[in-house]
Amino acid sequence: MQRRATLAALLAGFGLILCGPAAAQGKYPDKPIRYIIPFAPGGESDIGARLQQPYFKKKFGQELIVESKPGAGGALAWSQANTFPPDGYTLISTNLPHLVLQPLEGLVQYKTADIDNVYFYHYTPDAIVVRNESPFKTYADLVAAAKAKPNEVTFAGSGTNSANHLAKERFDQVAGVSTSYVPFKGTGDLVASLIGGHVSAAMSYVTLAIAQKGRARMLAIATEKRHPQFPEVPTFKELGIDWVDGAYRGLAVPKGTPANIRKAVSDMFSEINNDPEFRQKMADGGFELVDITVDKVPAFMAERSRVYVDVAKRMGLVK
């Protein structure tokens, strides 16, 4: 009798070591998730992560408690990724092509390998936005002004070597001219400036336009074809330009973080995204959704990587 006891209890000891990693899976997660956005409140990332919010808690019955943690364009937060614990419990929204273009620039405290992207689910495409006031009434009229003052035009954009920047070099290089960019710390915060004049335009995105409907209109937009809330506004490639492109925004998690848990992560935010009323919310806010799962990450970053690094170089933005 006793040495059955004993046989039972190594045998229920030796199943609790072959189920535990799993075991750990199926309770993650079992606590709230800090969810680090690397902007200041009030952009496209901060914006996206609290449409995130009440759908993460319905579906995991735990809270996602996003907190804003600006600085150098994202990369004060980038650059502090991996001293978090890798355990899942926090999650850090990451940029696309900031994280590729600051660190070739070489003045930020990371690399672009040290960011563990695990899932990104959308983008936005770039837009020039100007205020209901401004005299460009057309994409021509702003590059006749660029044209007629060089580097007079100033561009409001969120951060350095972002895809903000990105997009005003390739704004002067398209269109001949010389212009000025004027970085601020996020979207949000070039608002107030740009709906002041205290800046020509802002080279952000169509959320911004959608936003701030009623002050600010745009001039045009890298998308494929006119974008349904503004029929009025031609595209780059209406206007004679190959530009469709714009910011892609995702989830990092810190080095070291289990495969189990990066997976688990990719899982989940892709749920969400693929339900229909959110889909729906983000496509009224202007994000054009993508599924970039943590199996597809690495490709997709090795081809984002090509084009900005091959665009950035043509611009004389990185050497």
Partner chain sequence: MELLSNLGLGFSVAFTTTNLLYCFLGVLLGTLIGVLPGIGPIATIAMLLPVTFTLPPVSALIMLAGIYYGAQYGGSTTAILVNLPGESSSVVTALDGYQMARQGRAGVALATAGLGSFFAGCVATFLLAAAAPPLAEIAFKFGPAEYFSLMTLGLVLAVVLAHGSVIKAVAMILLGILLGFVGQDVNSGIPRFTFGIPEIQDKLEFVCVAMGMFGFAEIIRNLEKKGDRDVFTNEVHGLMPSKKDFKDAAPAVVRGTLLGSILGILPGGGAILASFSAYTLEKKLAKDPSTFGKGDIRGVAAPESANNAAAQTSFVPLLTLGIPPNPVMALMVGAMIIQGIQPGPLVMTSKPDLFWGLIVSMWIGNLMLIILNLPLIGIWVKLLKIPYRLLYPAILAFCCIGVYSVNNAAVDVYLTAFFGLVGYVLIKLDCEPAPLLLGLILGPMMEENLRRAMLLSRGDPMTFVERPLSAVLLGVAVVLLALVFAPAIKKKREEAFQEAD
Second form
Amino acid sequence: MQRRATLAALLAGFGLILCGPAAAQGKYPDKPIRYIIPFAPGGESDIGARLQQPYFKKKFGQELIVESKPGAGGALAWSQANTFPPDGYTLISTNLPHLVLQPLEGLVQYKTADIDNVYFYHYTPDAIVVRNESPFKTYADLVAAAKAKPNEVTFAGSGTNSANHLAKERFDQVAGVSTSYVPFKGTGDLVASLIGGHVSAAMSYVTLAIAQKGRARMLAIATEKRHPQFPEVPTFKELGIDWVDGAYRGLAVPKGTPANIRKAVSDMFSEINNDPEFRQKMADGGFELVDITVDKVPAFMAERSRVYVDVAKRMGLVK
Amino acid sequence: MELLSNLGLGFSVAFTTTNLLYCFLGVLLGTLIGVLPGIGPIATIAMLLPVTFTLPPVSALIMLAGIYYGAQYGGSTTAILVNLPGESSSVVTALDGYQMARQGRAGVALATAGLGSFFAGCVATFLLAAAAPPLAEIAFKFGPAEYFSLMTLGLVLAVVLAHGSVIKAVAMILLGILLGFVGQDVNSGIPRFTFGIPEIQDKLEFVCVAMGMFGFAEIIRNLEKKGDRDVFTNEVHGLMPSKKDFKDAAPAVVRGTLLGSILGILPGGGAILASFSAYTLEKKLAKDPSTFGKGDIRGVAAPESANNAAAQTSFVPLLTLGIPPNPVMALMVGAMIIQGIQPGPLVMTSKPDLFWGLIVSMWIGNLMLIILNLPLIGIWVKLLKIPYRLLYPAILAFCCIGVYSVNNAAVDVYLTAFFGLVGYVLIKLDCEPAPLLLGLILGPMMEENLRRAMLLSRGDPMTFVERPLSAVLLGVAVVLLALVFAPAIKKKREEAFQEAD
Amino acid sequence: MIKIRNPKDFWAGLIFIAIGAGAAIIARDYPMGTIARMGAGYFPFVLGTLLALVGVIITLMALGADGEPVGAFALRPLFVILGAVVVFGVIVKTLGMVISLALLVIGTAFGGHEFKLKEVLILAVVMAAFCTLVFIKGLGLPFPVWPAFGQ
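The form predicted in complex with the partner chain, contrasted with the form predicted on its own above:
Everything in the complex follows now, all chains and molecules, and the chain you saw is the first one.
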């Protein structure tokens, strides 16, 4: 009898599941949204998400629940991106150039095309960061040390085949040196090693120097012009190096998410990005805002992919 | 007086209505699960982790911490009244506590355990506040090589203090580390030992292993034997210890507190280890050790102070180095990461309110606990009247809900059942699960730091002995290991554990 | 003639050898790298080998010193309880908290020595109600309460 009842319940359950979604669909979002960050807490993706959090709640009335899933330079979370229900209630934070470079190497468990990016919201410029007590006062000091002792200068960075890894290879090439790259689970994870002096420097972003002001300083920064918060730090351009680059961060949804929800996510985060108070907070943290909405994403990805593949080939990072 | 201003900050954080409430909730829950045998802080914290998503970070951590040290109070109640440890850290308390209860001195035993725990809690809170800032500074001296060596020392310590066969403890640790490899490699993203199961692509959920090997396996083992136990529930009266009791217990409390505080800080330590060691120490120091096991008050006072002190000082490595020294702290790492806090030396400077608020809340929590446990003892006693045949299905139900809710995945429930089976087989073969769990916790961090250390030294393993701090840590580990294998000590150690059983 | 004098250690040793060797063999399929740049297979290979070696020592020692026999396995609690737990995992999403939890309680209780139907039924109802109230209503864990048709 028990079994028959169970069977009946199961059948009834399936019936409802089949015709369920149409009836169940209310206004999106009508419950909290999971926001997965593929890096250790305290890094740029995490800080960005936590800055978005209160504005999301204020504007759209739902909680944005930030959750860290660090590992493999982001690849750990991205390879699971499409295992979540495609209903708009799970968002995954994404990074460029990671999404392009990692699959090129072929060891990670996802392909660039697997990740359904719907919006890119900011950009952080590359920067070489050292701790305050570091003997390297200038970019030239660092290059000289790297030349004198090949492979002894060590760079901490977030992830393998990531923006930081690419930047480190680029440094080696333009400076004509050979250094070692030490991957961490995110910028938040490398801070203690940088401040403790266990690595020579960090290949990171302007945001790290701002977050660790007073304990760390920058030697050079990959922007067009000097940064307003660091007028004393030279750009690579001033040093005679053609290097203006960094990492873009955006949001992806699991594959198969309906077009209206993809658009809704893009619209919501675009609205947050246009909030003056939010813009100010992001700028204070060293983030440069961009507004790549869902309709512009394909062209943007195509253009960036071309650039990254080209750079990576020149650096010898991929064949 | 930086310490005072820091504590002032802590008080201002901990004394808000919300945080007082979460602190109370935590210690209340902790006492409850402490009293109930079979369900411990691991299951409870695992169950509550998803709930803490939406809480403010300070409140979440205050509550979770309260569960851990609260359980140390509750555990003694069951040990004394039922001769069954409510928590595994109260195993030794049962030896003399239960005998005291049989002599009609249950009230005194409970009061001693409570007051001893409270004293230990106060001292440990103070130690945490005083020791953490300098330790966090030292923590910056810890590079990958030092981290690796420290964790090796922790694992060796777990071997030395493990119950039973040393070599089998070594094997269990190695097995634990191997289990820690399951999932994607942190550096390259290659899946390892996943056997094509998508749900363990990420990693083997630590809660499944812990709950399976401790919770499930333990219950099945308990069901091997028939029969219920005597409960001394009607004889709880006369809480106040006599002058003589006080004179006997006070020095034991102090010694237990100190030993517990030290063992809590070391990775591989924690409440369980602390109580065992404190009991052994008391017995060694006693003029007439034969009174132990026959209702000696010191046999209650020392281990109960020690386990509470250790429960609190085990936050030191977590907050300063980012290393979880025991399974409960491993869950706390999860709770902190969910909240966007990277455990490690930067917590104190980047989140001083959280750091000091948490520490002060522990002292407040201890105050609440002494109130909860002494006057309200009657309520807890009632709980113990529930027969085991009804208790264990309820405990299993809580465990299942807890495991399922960590990732909302049925696979985690299956995995827990699987590790219940594995755990039971290993228990039958006299292989203790505790070292395995520690290996599982520390394994991934060890690999990460080993690889990093090798990158930094360009493949020169001498880095571990050339760096002084690392060399000292490894040296201590080697000495400890040599001592256990030395025949004379081996014999002594076996005696000590036999007595504790 | 080899005699197993310590059966517990003997079997434990064999299990460790099997797992260690298995892990080391599987690890060889992953990139090894060099000592300076360890690949994904390096540390697992080393530790797997180490575990197998420790297993060999334990097994050999079990031939030399006496020990207790392996006690009888409590097969009924083992399989009934673990079975009930697995069933809970299978049905909880479709049948909801109330039914699956009640079944879990009844199932696990059946694994014990005494099974008083009335008592167990009361426990099942109490637990189902308590957990629904505390975990779903109170703490907001995302379990369905009833099977999908009940709503």
